[in-house]
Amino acid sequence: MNTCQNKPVLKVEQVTKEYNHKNIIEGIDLYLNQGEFVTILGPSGCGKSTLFNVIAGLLTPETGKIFVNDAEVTGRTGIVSYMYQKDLLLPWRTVVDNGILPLEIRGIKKKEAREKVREMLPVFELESDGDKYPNQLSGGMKQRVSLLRTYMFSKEIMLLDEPFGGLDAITRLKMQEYLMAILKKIKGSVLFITHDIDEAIFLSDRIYVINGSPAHIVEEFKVPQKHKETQAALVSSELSQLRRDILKRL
């Protein structure tokens, strides 16, 4: 992804966040440049969950702010848009009508809301399924529908939750190109979580391993060369030594 403007859209500074009196995560600092891919690798149940409530908003911090294009946003929902593992597709909705619900959620009339959720459809290459329920799709098109409705919401700054932790092998791996391919479409700015190594360095420009009890950032790494497909992500050899570099910090 491009990160020649080098403008930070996302600051996360000193936080700390504590659950029954202990820290769960403590001293945080990382950034997200405009139109960068950022991941935050780490082993499950480390807090990386817990990070991105904070910068979403849903939890305020013990101590520490969250800034959004420079101004502190710690505490405000509304500002970057979340997805998480799970799709959350609304059954009963279809394709369209779940990914209008962001801009339902800001008033914005269903006519509206609609053409320019069709309007996006062709980018997510969803182009002839606007008008399926969820039950229609498979688990890797339903993935692909939240991600479209997580643009919708935010068309900057994009949390993603292991958004493929729920899905076979073959159709991650499927799911990974297919979010690179769109990432090039859409110009987002992308703030992933994962504990699976190979993700993180096949996606990323730079990867925050984070660690320890409390959690915090034990180390960045920059991803050298980024690759047009996954498999050659996995055998790299120029890549090798950071896949162990990494291993040695989580």
Contents of the next structure:
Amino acid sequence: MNTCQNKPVLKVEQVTKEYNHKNIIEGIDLYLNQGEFVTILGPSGCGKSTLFNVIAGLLTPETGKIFVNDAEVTGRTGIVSYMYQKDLLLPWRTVVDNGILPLEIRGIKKKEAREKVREMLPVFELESDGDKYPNQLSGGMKQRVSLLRTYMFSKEIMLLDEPFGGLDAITRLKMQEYLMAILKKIKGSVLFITHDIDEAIFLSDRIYVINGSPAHIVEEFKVPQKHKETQAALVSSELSQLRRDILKRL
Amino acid sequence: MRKYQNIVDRLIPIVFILAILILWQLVVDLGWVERYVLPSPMDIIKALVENWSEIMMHTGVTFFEGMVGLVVAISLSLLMAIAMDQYPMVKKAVYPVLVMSQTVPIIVIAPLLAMWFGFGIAPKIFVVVLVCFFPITVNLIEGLQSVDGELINLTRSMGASKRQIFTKIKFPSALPYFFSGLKIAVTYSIMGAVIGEWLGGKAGLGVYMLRARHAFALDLVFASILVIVILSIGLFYGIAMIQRALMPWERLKEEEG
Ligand SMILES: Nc1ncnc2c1ncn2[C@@H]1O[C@H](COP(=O)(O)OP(=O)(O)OP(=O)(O)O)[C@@H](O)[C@H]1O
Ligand SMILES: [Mg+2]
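Could you drop in the structure for the form predicted together with its partner chain? We only have the form predicted alone so far.
Entire complex below, previous chain first.
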């Protein structure tokens, strides 16, 4: 986003997580500014989702701390919103009722929650789909609903774990532009996981490359903003240099 | 074309059953089997019509026992499945016992029940509970445990309590499984009541069949069997209809697929 204020909403400090006495991720340090789009780019299976689970409070790290707006929240759930590669929509609920799930959990009355979700349908280009069930929607549409649900929980810190990983290449490109358009409107802060370099460059303000065993952050890249209006700009010489630099670290 | 195929699919079992009935009627009418050994379908219908009010009175008793037993079994299954799902210890301890309990023949247990609870309605309901409890519980627990772990994690990340995860995610996910179990159980329920009554009592189709058999009125025995079959099938489709009404999204899937 062009309008970054330099105030970190999320800070991860020296996080280490192990499975079966073997460190999966080690000494992870990162931050996410208000309104920023930051990508964690790394090879498959290196521990990116593990890191997200720690940030979301689903896993408690062996060492290290998570701060949200300067308050420590290590191991606490219910603070950041989380979106998975699988849409994980509830087949028995309509689009609107899937959207209200996080509000319901927070104890908001169904009627009020539905109104809030309906207000957001046009923003997410779902205005004519509110009463459909998930199995009436295409894969791309389902991810839109999933993103809507993620947003309904919170836009302050949104963790998106390979949200377009299960989509075909064309839908994927469309969803990337869709996500950019939505973020312009809702002004959320996003931490994004992918192992697709072009996706990372197109979407991000900054990129952390994570790699190794145990996985750690090997380098941080800033993405120049001026060329990034469309995916076609990805061939510009400056960005292709960035692309080569990133590739070297993977 | 698909519609035509559908109609044919529905007709096949009807034609097959009709063929058997005609064959049966012929076998008896041609005198290949004596009437007092095997009454013909027409004899059975006639017996049913002539003894309608008496058979219906006994059916009412059996139906009542079956339904009470079923409701008790559903309640117990819910409790048991929730306990097994929430506390893995309970599942580890109880599940094998549940499976073992199914291997004990009901015919052996039923007389004991009569011994313990007398010849009233209680032992009949007990038998129904015994036969219905297992299929409902096993299906329900399987449904609860097959919920996508990522979905539960997602809900947990939203700060949901265990209770919210159960009511909003796990239980609705398990509903199709629950209904699979319920459809099996409901067909067992009438049979269970009849088995209970078979050992003695004042009323019910089992008692009625026992008396009819002692009087060598095989047409009445078969008439009772016919009622049991129709009642059980009716209950099965009743549950299937409730399921379709409660789960409209499943229907959408069928229509699309
Ligand atoms: N519950 C678990 N118990 C033990 N090991 C696990 C567990 N979950 C993940 N792992 C291991 O931790 C490593 C990192 O997994 P993780 O899912 O975080 O990787 P990832 O970078 O998200 O991969 P992908 O790109 O495929 O999503 C893997 O080697 C995996 O086998
Ligand atoms: Mg992952």
